[in-house]
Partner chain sequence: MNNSSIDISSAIERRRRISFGVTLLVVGLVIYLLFGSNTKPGSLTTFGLNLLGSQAIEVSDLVIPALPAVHLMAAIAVFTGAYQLARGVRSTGWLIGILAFTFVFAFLMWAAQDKSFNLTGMLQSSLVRATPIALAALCGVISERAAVINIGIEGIMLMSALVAVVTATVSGSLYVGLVSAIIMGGLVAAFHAFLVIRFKVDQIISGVAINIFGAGATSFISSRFMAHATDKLNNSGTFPIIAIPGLSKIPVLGPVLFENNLIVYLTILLVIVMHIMLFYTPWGLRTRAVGEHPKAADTLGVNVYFMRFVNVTLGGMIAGLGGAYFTIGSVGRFDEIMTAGKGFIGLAAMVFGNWNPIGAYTSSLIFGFADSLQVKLQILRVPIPSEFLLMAPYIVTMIILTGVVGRAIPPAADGQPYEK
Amino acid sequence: MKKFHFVMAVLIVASMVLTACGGGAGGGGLKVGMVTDLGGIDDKSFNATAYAGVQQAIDELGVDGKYLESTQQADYEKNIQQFVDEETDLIVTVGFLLGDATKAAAEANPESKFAIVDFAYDPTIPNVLGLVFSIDQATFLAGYAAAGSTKTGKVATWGGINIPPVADFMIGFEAGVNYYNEQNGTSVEVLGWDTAANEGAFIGNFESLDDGRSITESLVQEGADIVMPVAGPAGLGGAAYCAESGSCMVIGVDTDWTISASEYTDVILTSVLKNMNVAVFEAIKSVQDGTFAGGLYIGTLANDGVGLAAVKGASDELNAGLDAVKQGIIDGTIAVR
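The structure of the preceding chain alone is requested, in the form predicted in complex with the partner chain.
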């Protein structure tokens, strides 16, 4: 029992020490808290991109920023409450699943400020800024670029799980390819998605890179040479396959993959940019400046909230076409869906 007593003694001492130093949150300045959706901070997708905005604010504006990971639905309310209790100046919530919890917290704490990524309230709430993105505008361009770059006449896309935010990418992509076909009299085929049936190719998760690799391989075997995976980290499995086999190229999503997954630069045709980091950074900045206002921010091609990175090896003609399409979308002369 000797050891046992020793351990108990250590524990008692420890608990005295820790109650003494518990609860301190260091640093001055503006306090920003971000609540992630499931998947966590390193999901290499929207949580990570949004946090990049917070990180930028920490570096450039000197704010005090941190995050809480949600591992389940019940955490949303709780994590937001945690930041409310800590009297955080701006609470950024990421993902449409946090819509209800954010709304409830905003209404209960009218003095707190909130920003939510990927969700728009109708009507808007005065102390919540919704940050949404017309991603199909960007994927429309991606589809156009893919159709203009394919050598086999087949391009492909696949997703993690068939849910609207994933499907939005794929719908725009298909529309872009069709538009290219119309304009250029080609017949480029899209594998892995069918807007009419609202069905396509999915791997059932956002985690398994191996599944991502395998489905990409299958699509390439069926003739596609450009693939756009919409599945967070699992999409990198597709990039890995292309890099290894050299028989295809991928289109990155959310961020510019030539930066975030630079090891695959050679096989990245382009990336669909969803500039959540910019939007989040701007929201933080507005709080610091005292200009924060609730409402809605819609990221579009027009305001660079979404965009398409440079297309590798694009001909001048294709680039010109892309510019024209972009202008058309901004003008409203081209409908993306």
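Right, the form predicted in complex with the partner chain is done, so what does the form predicted alone look like?
Shown next is a single chain and nothing more.
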């Protein structure tokens, strides 16, 4: 009985440790740890999409994967160090805001391997793979689709924080609207972002549904009937406003919102796909097969690193236009900037 109680105690402690880490599974092989950004693992967007790549590696490659959630920026360094101390084979950090903490840890631990989503180091760091995305290619298509779908002649975008990975969404969106106008003789207006001035509408965070709802309502009151939030879970506040008011449609980001936020399917025009799961899985696979190297992975329309989901209610003419624009971006005849 004493032995039984001891074994049970060990199992309970192990369970508690796993819960504290936020989750994990695998077959005890290659160890992969992911450090989230502030939205949390269940943000239905940025962190969740990245972790889907870890989960795929758990299922298909038999790795041992888990995550640590960051609830404040002060957690970044602590969470990364925990994985270093655990001799994790690949540490994946998620988001531009983890750039400094990841660099410091990588330089202090050159024998450890890292991958970071949405950050490119110049010069590159030998033991860090930057996972970056030409998201402006996909949002160019989204802007084109929005311009071809609006009834009011005004569309909008807003962001969480004005950092490059967020601004890239908005730059491409505005460019796509402008291209539609040039090709179709229209004058659809973009609210919430001005590339020339590098300024626009931001709420200052990625978490507040109330802030997301409020800024979406404000832009709709200015005349926009299609809104693209670039703010992780805060964007769902905008979707909620559109669903309740019936006055607008939203464009999802990072993942297909008709799947990750299916309760809002009726008001989702389309979604911009940043296939971080694909990039994270490939990084893990490279460690397992011994080909890992620092540098850059760049997700594009050509390699399916980014994309656009089906556009609700799109006419045959609009779909044909989107196909032509996509091909033009891939072959270089259409510039997204």
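The structure displayed is predicted, hence computed values, not measured ones. The term rigid core refers to the maximal set of C-alpha atoms that superpose within 1.5 Å between the two forms. Positions refer to the first chain, counted from 1.
Treated as two rigid bodies, the chain shows a rotation of the smaller part against the larger of 15° between the two forms, based on C-alpha superposition. Summarising the core-aligned comparison between the two forms, the C-alpha atom of Ala74 is found to shift 6.5 Å.
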